[in-house]
Structure formats: structure tokens, C-alpha cells
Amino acid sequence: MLEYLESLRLVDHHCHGVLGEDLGRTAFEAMLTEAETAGPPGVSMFDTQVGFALRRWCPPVLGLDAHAEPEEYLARRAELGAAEVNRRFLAAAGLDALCVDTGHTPRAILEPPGLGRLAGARAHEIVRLESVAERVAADGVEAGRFAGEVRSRLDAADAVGAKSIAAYRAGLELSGARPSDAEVAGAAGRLMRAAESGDDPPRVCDEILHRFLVWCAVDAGLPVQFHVGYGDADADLRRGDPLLLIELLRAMDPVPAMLLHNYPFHRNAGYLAQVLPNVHVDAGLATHNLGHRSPALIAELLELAPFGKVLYSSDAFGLAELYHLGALLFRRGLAGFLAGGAEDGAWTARDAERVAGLVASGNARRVYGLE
């Protein structure tokens, strides 16, 4: 089974861009974690589920023996060089196509088209919703002006699909209602007012707008991503349930609304998959954070969602390495649950090959109505 998941090429169906630069170790640290730095003194980043799974696997990428040393593994990096570095871990990764969240650029990375051109795959935008909406306000648009040019310009992008961070601003619990253009107006006059009161640029935290930016995504006929459970210090994980998103959920159907990440929530949104006509899941940067366990975590993903609904990601961000770690564990994790269940009589060989096409691209091939 794992030699025939090998064998298929993947669909990241949400991931971000690589940094083109060579990183120092505290630097490098500070990337395989969600933390806002990679920890106080004494405690390395590669003393970690993510870590260990980095020394296992990454090394031999770079012409290392396995479980390399972190000095000796960050030294054959720094020789190779960046650009290296992110050609060989892309490629290793198997991948057909990517979706790419182009709204996270905390510092320069690379876009959708080089990434492309690295993997070997196909490259497609994810537009990140807050970030237009944020864009908007930065520009000056009037507040009854507001709404029809975040229209305006989210039905002129170039993607596939859009996301929430509806998570990380206001929590999840957002009402299935579409707000009424006053309160849209409104709520758009606040945003501008607080950002002309102070230095920092406009940034959408207002229940009213995350939920405007949604329907204006599901009116386009997007597939709407929403970041799910864990993520970095921002994200309030009280507000992250899956759960507390139902009436929305519920509400957008037939527009399909892809879970992302889930965990430690990732049965509860199995369930919403297995109830919901259009909610669709994945692990996410679970996967790799989990190392080891993650095959834990892809079996109790698949426990209710069905398995047309479960799609792959790596939510790869800086390093190349996650897209590596994220679609070799995915692999591994799903080989066994489907393997697992053949040789227990669950399933023939011939369904545990059909359920690994579907997973590993073909329901984000359908979902996204890629080629």
C-alpha cells in the first residue's frame, strides 16, 4: 500500500510559500514551531514530535545518513544553499498541484508560480479573505463604498478557492445570517476609524466582517477554507471548535467549506463531514507536528469523515522541508489505516487502492475543479 500511495502524485490543497534564504539555527528552529520564537534556552525545537521527525527523514534529501545531527544536518544545508534546498525537498515531495495561500507574507517568500516550477506541479491561489478586505480599508475606499469593492476585487482574483481566519480574529462561532449591507457598512467604518486612530495597518477582527467575506466568497462560487484548531499564539483554540461554525455551515451548503488543520478537534470535524453535505476536512500542519504519531491522527480523521470528503495538506510555511514531512507521513499514515484494513477483511486491496486516489488528489481535484 505505502508503494502504491508512493506512486501517486499529491494535490496540497493548502500550503504557503518557502523562504529563499539560508537560516542560521535559531532561525531555523523558530520555523518548526507555532510559537512566536522557538523556545527559551535549553529547549530545542528538534526535541520535538516535528523535530525528530525533521532528523529521520529530511537528511538523506540532502545526501545525509539518516538522523543526522542537527549541526551537521543545518551545516550540508547552509553548503547546498537555499535555492537547493527548496528544489530537492519540492520535488521529493510528489506533488501534482498545489493551492497556495498567498496571504501570509510575514517576510519575503516564494509565490505560487516558483513554487510551481520547484515541485514540478501545477500552482493555484487560495486568496486569503481578511486580507482583501484589509487591503480595501488601507486603501481609503469609503465605508458604503466598502463592501461592493471587496466584491469587485475577490470576484477579479485568480483563484481556485478562498480562506477564513475567522479563527485567529473572532473565533468560529459565527451566525449562519447574512449581515445586512448596514451592518457590513458599519462594521467597515470601525475597521477604517481604528486604523487612521493608530500606526498599525487595518485588520479585520469583527465578527460582521468575517462573516461578510464569507458569503462574498460563497456568492462567487468559491470553495471556502477556514483554519481550524491549531495554529500559532494568535489563535484563541477556546474558539477553534469546528462545532461552533454549524449554522454557517449549514447555511452556505452547496458551497463547499473546507476544514483545514482540525486538530485537537479533527473528530469533531469528521463528524461535520460525515453530516454536512458540503464540509470537507483535512490534518493539516498536524501532520507534521505530530512526527510520529501522526498515523494516529489520519485514523481518527477518518474514523466518521467519509473518505470522498478527506483531502491532503501540508500547510507547509518557510521550510521546505514541511512539504516533504507533511506528504511522507500523510503517506505513511494513510498507507497503514488502508492497509490495516485490508488485511482485517474491512476492505479489499482493490477499494484501500481507490480510497488513496481519491485522498491524495482526486477529491480536491473535484472539489477545486482543477484539470
Given for the second form:
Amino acid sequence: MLEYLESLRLVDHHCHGVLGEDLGRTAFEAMLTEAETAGPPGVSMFDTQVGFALRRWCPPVLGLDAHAEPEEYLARRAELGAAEVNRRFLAAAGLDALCVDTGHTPRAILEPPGLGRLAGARAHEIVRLESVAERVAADGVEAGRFAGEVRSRLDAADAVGAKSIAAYRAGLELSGARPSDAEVAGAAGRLMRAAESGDDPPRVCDEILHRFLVWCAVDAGLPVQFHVGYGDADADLRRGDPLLLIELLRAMDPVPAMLLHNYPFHRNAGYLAQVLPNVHVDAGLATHNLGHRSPALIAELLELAPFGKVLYSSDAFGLAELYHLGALLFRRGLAGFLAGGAEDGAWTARDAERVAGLVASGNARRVYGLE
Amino acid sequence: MLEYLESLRLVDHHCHGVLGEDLGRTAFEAMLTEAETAGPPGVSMFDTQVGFALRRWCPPVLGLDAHAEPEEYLARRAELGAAEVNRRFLAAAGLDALCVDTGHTPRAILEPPGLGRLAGARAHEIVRLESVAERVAADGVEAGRFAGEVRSRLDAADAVGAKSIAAYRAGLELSGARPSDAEVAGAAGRLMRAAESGDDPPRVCDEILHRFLVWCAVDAGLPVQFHVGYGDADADLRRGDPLLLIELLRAMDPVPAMLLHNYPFHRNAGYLAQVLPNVHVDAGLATHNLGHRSPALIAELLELAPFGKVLYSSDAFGLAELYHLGALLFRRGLAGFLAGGAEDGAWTARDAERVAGLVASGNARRVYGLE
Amino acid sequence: MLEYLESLRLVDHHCHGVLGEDLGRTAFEAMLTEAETAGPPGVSMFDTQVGFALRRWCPPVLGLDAHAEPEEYLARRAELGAAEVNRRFLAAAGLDALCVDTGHTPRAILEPPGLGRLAGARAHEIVRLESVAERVAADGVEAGRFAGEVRSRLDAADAVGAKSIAAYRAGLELSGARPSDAEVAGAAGRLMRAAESGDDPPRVCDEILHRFLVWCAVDAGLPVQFHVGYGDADADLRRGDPLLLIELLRAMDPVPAMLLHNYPFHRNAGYLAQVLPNVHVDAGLATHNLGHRSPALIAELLELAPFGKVLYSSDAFGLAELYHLGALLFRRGLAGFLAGGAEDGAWTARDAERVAGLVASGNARRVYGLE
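To complete the pair, please output the form predicted together with a further copy of the same chain; the form predicted on its own was given just before.
To see the whole picture, the full complex is given below, headed by that same chain.
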């Protein structure tokens, strides 16, 4: 089964750009997990599931033995240089296509085409809704023209889907109703006044605007990705349970909704994928962060979620290793899940291969209309 | 251990009626999971854990090989006819008794006696509290007489327990206090005015009324089942966590409370079963919906819940296959759990058999006073 | 790996006193789990995961065969007497140090030094914050002097850490801000007026006071333990999710915060341990309560939590058996986790031993500054 999955090229339906610069140990550890920094004194972020997974699987790609010590690994990485390291790991991921969220690029160098070239895969863009709105606000349009301007920029974007980061801002408790023009204009006015009065760029953090943006994407016929659950400390998991989103998910049917990551709410997400026809799920960055435990996560995600509604994503950001680790651990976890069921007689090997094809790429191709 | 469990007839303490009509593929898929419809375009609900479990275990009961394709299975099902299919699966479930919720019967044909005859088991009735109240309201009694009328109908019901579907309506956050007569009369008045002004039948969705109904059952000495967690999209899992119910559960002691299904909150339910003396739990429809993964669910439910407070139920509705699958997967899951512990030396084989007897039927018999 | 872990003496960074009196069956069963009493009629609390774990592992320490029946076990326990039983189990736990919460001692006889002598281990005190405040209030100081008096008693305490039981009272949703002097004086006044007007001793249950107490500990440089999740029925799990505490955890950095027990929110706790530099976690009393299932808990806790931020505790209270069971099950669970990974090639045996040392005692030593 693993051999079969290794023969399949994946669609990574949610990832970010990769850093083009060399990294010292502190910077590398800070990128490894969702912590904002490397570990506090006495704690190495290499001593985590993702750290051990990296030491297990990544050194051989750079010509070292598995389980290399962190210092040895980072020295070899520096020796090869970021460009070569990026090339090797993106190629090793075995991707058919990537859908790249271009909204969060503090230092990442690669636009989707460059990432696609490294990966030997087609690269598509996912437009981040809040970023579009923030650019419109920063450009200083009138509040009354805000909605139209957002819609026209979305229409102009060459994207296969849109992404909402409401979970990082006002939270996922978004009602299902379309906001009225007056509500949107009011909220846009508040956003722009805040932008004018402060030094900071405008920042969407308003239930009305998050909801408005989702409806813009729905009207444009774009599948909508939602950040859900696990992310960095800004994500505020108190408001990141996908159950909070049920009304909007229901209201936007039949436009597809993609619940990203979901951990530790992945069973809740699986429930939504079963009972609501337009809801799809993935395990995203939780896969590589759980490392050796990722098979447990994959099995839990697949409890209620129909197999035709589960997608692969890495949510890799910054470190090239994460594109490779995500793909490798996902293939191994899914292969173990499917092979275990086939051995126990829960399904046939033929059905297992068919399901593998759906999850590896078929579902993503269907939902995003790739090809 | 499995052999031992197969020798035990189960008490299915929570199930519904079975459909008496033949079903086409779309209708069958729509009944298979908690989704309201068959899968959206491109998604088959057979490609789920419950779908694969059905294809693994049900075809042999109809004379086909395991893992029959859906079309072949449904053709054979149609050939035998619903009556014969129902007879075979209900018999295969190996039940000693059923407790049938008679409150939700949009199309189901069988009253408890008929279901009991098919299963070769005694059938008891569970009276659905909200349905009693809604019939009283539809009959148009005065608000001041509503409470008395509900109580007298409950007393007249020949039921071994009552069921609350607050989780489908106002949610599980019910306080522990008995509502006052004035509160009940006020809420009853609102219910009846809503019923008079609209076309729809009256619908209880009011914290005061749900709570009042539970107290009516408590006063009648009836164990109370609560829908908790997993159900169709109407269940609104945001308000379906059993922890929300803790005050009422505590207040109704020593009358038994049965937390049904619970997934994905089954660990929370297990906690309540440990710390509150009158609380019992099951895994209900989550068992067959999780299919090959149901052993993980059973093991998690049994982490904190005392083994003397765990019951079996199928929550089967409509498809005869689900009575069989629920019983089969529960027996296998519990057998695996108990045998694994015995092999590891965690408990003796004798204790494992004793616990199997409690969970299979002994606990239900004790709590409902069957026999 | 198990042999290696058995060679390591543990730091039990959170436990309570042990009862010095002999116990009948009802009293023993009532102490075994977090239920307030022994099981209701027909239910034995020995028929639980912790009950079976006790029967598996504890009789040999008293010279009986494993799996002794409860009556036989309790007879032998009575024959030996509480003092001898306590000595045997505390010694069997294999501890290097204990951090003893001295705030909850309804009947426990042993102060930390006595407990340490029994265990052959150094014993440190953890001061319970709410108890300090309640003693100050009971002593009748003026509201305006309350804050200063609490701070000076904390400074005078010879403790290595402090503990908050906000989860048992006002809940974990504590804001991150320091309360003002006026807020504290107001809240202290309310506490003392309540104490004066009633028969009961004063009881802190006020968001402002819980928060104030945490800041007192932070200012005194004491690591702060927080009860989280699983506990007795008073714990009110609705308000016991560690995610509720995120603002205060962030605000108190770099003073270490220890999230205790956490079940069933242990994955949420692991997330916090990853993304916030000062947060540490344990599985506490959930370990022995889950018995044969505790390996699953340990594996889930270690999904996101960095291995340098996970500690051991028993949270044992009253029954000497629980100090032994907690330590034994933790060693076995962690050994299985680490050995399994080593066998699968997820990490090297050398790394596994290093991680074992961190979790068994190294992390606790570093965080509390022991030796």
C-alpha cells in the first residue's frame, strides 16, 4: 500500500512560500513548530515529534544518515545552501500540484510559479480574503466603494480558491447571513479610520467583514478554505472550533468549504464533513507536527469524514523540509490506515487503492476543478 | 472473548423503528449516515467507515460475498424485499430486548411489538418527552392545564424510560432547578400561540420546557435518556457537549440519566459517568458510523466510565442493517478491548467475562428494571 | 526501555498527603476515583480502569497475588495496617523528590517531611494560593491590607511553587491583566463580608482574586501550577479547558506555568505547551485513573508538547496505592511510547533515554530549580 501511495503524486491543496535564505539554529528552531521563537532556556524544539521526524527523514535527502544530530544537520544544510536544499525537498515531496496561499509572506521569496518549478508541479494561487480587504483599505477607497472594489479584485485574481483567516482574528463564530451593504460599509469605514489613525497597516478583525469576504468568494464561485484549530499562538483556539462555523458552512452550500488542519478539533471537522454536503477537511500542518503520531490523527480524521471529502495539504511555510515531511508522513499514515483495514478485511485492497487515489489528489482535483 | 460475547444476547437500550419499504440507491445512501442526503456529486456515502463496514458484514446475511459492490448489494436487497431483509438483520443482531424511541417516526412502520417480533426480543417503549408536550399543545389545552396534562400522559404511557432531545432544540445547557408553575405556564402559552399562528405543528425549543419535561420524567420515576453529541446536522454540536448538562444531571440524582452517543464528547461523558452516581453512557450510532475504527471509540469511552455504567445501544433508524452492524461492531469492539486487557494481564479472563455481561445487558436490566 | 525507566527515580511534581487511617470497603471505593462516594447500588468502583490497575499491580506489594479480589485485598490491607501499607507503596513509587500541595488536607496526616521520609525522597511544598487568601480573610485583616498580607505570607512560605485552583471555583477564564489595588481591595472586602455573615470559612471564588493570587506568585518568582480539566465533580469541566487561560499564561511569561492533569483537554494543553514558552504540562491523576489505557493518554499528550516541557505527577491523594500506581503506569506508558518509536526508527535509543530522563525528572528539576 505504501508503495502504491509513493507512486501517486499528491495535490497539496494548501501551502505557503519557502524561505530562500540560510538559517542559523535559533532561526531554524523558531520555524520548526508553531511557537513564535525557539525553545526557552533548556528546551530544544528539536525534542518534539516534528523535530524527531525531521531528524529521521530529512538528513538522507541531504546526504546524511538518518537521525543526524541537529548541529550536523544544520551544518550540512548551510553547506548545500538554501537554494539546493529547497530544490531537493520540494522535489522529494512528489507533488502533482500545489495551491499556494500568497497572503502571508513576511520573508518568503517564492511566488507560486517559482514554487511550482522547484516542485516539478503545477502551482495555483489561493487568494487570502483578509489580505485583499486590507490592501483595498490601505489604498484608501471610500467606505461605500469598498465592497465593489473587493469584489472586483477578487474577480481579477487568477486563483482557484480563497482563504479566510477569521480564526486568527474575530474567531469562527460567523453567522450564516449575508451582511447588508450598510453593515459592510460601516465596517469598512471603521477599518479605514483605524488604518488612518494609526501607524499600522489596516487589519481586518470584524465578524461582519470576515463574513462579507466569504460571501464575496462564494459569489465568485471560489471554494473557500478556512483556517481551523491549530496554528501559532495568535490563532486563539478558544474561537477556532469548526463547530462555531456551522451556520455559514450550511449557508454557503453548494460552494465547497475546506476546513484546514482542525487539530485538536479534527473529529468535529469530520462530523461537519459528513453532515454538510459542501464541507471538506484536511489535517494540514498537524500531520508533520505530530510526526510519529500522525497515523493516529489521520485515523481519527477519517472516522466520520467521507473518504471523498478528505484532502491532503502540508500547510508548509518557510522550511523546505516541511513540504517533504508533510507529504511523507501523510503517505505513510494513509497507507498504514488503508493497509491495516485491508489486512483486517475491513475493505478490499482494490477499494483501498481507489480511496488512496481520492485522498491523494482526486478529491482536490474535483473540488478545485484542477485540469 | 468474541465467542463469549457472541453467546450473549444484548439489550439495545436505544433504537428506533425500521423502514418497511424498498429503497433505491439515493434513498439508501441518504439513510446510511447522519447526512440529510446522499453524497454531493462525485461523493458516495458508501465510501465511509460505515459504508465499508456495511459492505464487509451485511452481504453475507443476504447470501452474498463480503465486500459486494453497492449496486450488487442493493439489487439483492430489492430481490429479497424489505420484509425479508428486515427479518434477517434484526434476527442477526442477537438481541434480548430493545428499548424503542417511538417519537421520531416519519416513515418507519414498526411499533415496538412488531420490531420485537422481528428481533425475537422483548420490546419496550421509550417515550419522547418533547413529542408528548407537542401533542398536548396541538390538542389545544389551556396553558394553565398544560403541565398537568403532560404529567398524566406520561403516567399513562407504558414506557420504561423517557428521552429528551433538548440537544436538537434549545441545547444541553439546562439548569438544575425545577421551573416554577408560572414559568411552565408561560412557556406553554408561548408554544401554543406559536402553534396557533403558524402552519407547522408546535415545536418545543425552550430551555424551560425541556427542563420541565425532564422533571416530569424524574417525578414519574423514569430513567431519562439524553441525546448528546453526534446526530444529524440539526443537532448543533455547539450546544451538545454533555458537560453543559452537569447541573441537571446532579439535581436529578438518584433517577438514572443515560447520555446517548456522545461522540466526539465521549470522554466528557465518561467523566460524568464516573463523578455523578446516576449517570450512564453509551456510544450509540457512533459505533456503526465509525466502523473499523469503533474499537478506538469503545476504548476511549471506557477510560473513565465505570464498567457498571456503560450500556449498549445501536440508535439504529430506518435501515435494518444498522441494528446488525451496531450489535456486531459493539461485540467485536468490546471483545477486543477485554481480550486485549486479559492478554496484557490487566484483568483476568473471568473478570473480563463478568464485565462483558454487565455492558451487554446487565447494566441496562438493572437501570431500567427490565424483568 | 522499561528497565531504563525503572532505574530512574521520578520527581512527582504534584501530589497530596496520604491518609493514615485504615479504611473499610465503602470508604476505600470512595477514595479510588474522583466520584464523591462509592458506586451507587449495583456498581463497584473496583470495576473501573483504576480499579483493575490496582488489583493488577498493588496486591503483590502487600504479598498477595496479582488480581486479588477486592475483599481479599482490603482484608490484607487492614491486617498490615495503614502505616505499613503507606510505607510500602511510597517506597515502591521510586521517587527522587515530591512537590506536595498542602492546601487540601481534610484528613490527611502527613506533612511534606513525613511523606518524604516514607518515600525516601526530598519533599518540597507547593503553596495553595486560595488557601493562603482564605486564611488571611479568616484572620480578619482590613480589606486594604489584604493584598500586602497575602504577599508577605507567600514570601514567608518555604515553597518551590504555588498552585491555583481557579478551575474549581470561578473557572479558568482569567484575563491577563494585573488587577488594580482597588479591584483587589473590593474583592477582598466582599470575601471577608461573606465570611463574617456566614458560618462557613471564607471561600475564594472570584475572577479578580484568582488572578491577583497568580500575580502574587509570579511576583514572588514561584512557578504556578494550575488545576486543569479532570478532577472531582466540583471541578466543573465546562470552565476547565486550558485554552481559557491563554491570556494569563502569555502575560506571566517567563515565570513557568504548569498545567496539571488536563484530561480530556490534554491535546489543548499540549498545544499551549508548544506555542507559549513558559507553559508545561502533565497528565497527573488521569494516568492512574485510565489504568490500562494510560499509554494512549501519554501518547496524546506528547503529540504537540515539546518533550522538554512535560513533567510527571501522580496527583495522588489519600490512598498510598495511588503514588505507586501513578509512577508505575507513567513509567510503563512512557517506556512503551519511547520504545515503540525506537523500534519504528522514529528516534534512536539514545535519544529515547535522553527524553526519558527529561520527563522523569530533568524538566521538573530545571523548572522548579530543585538542586
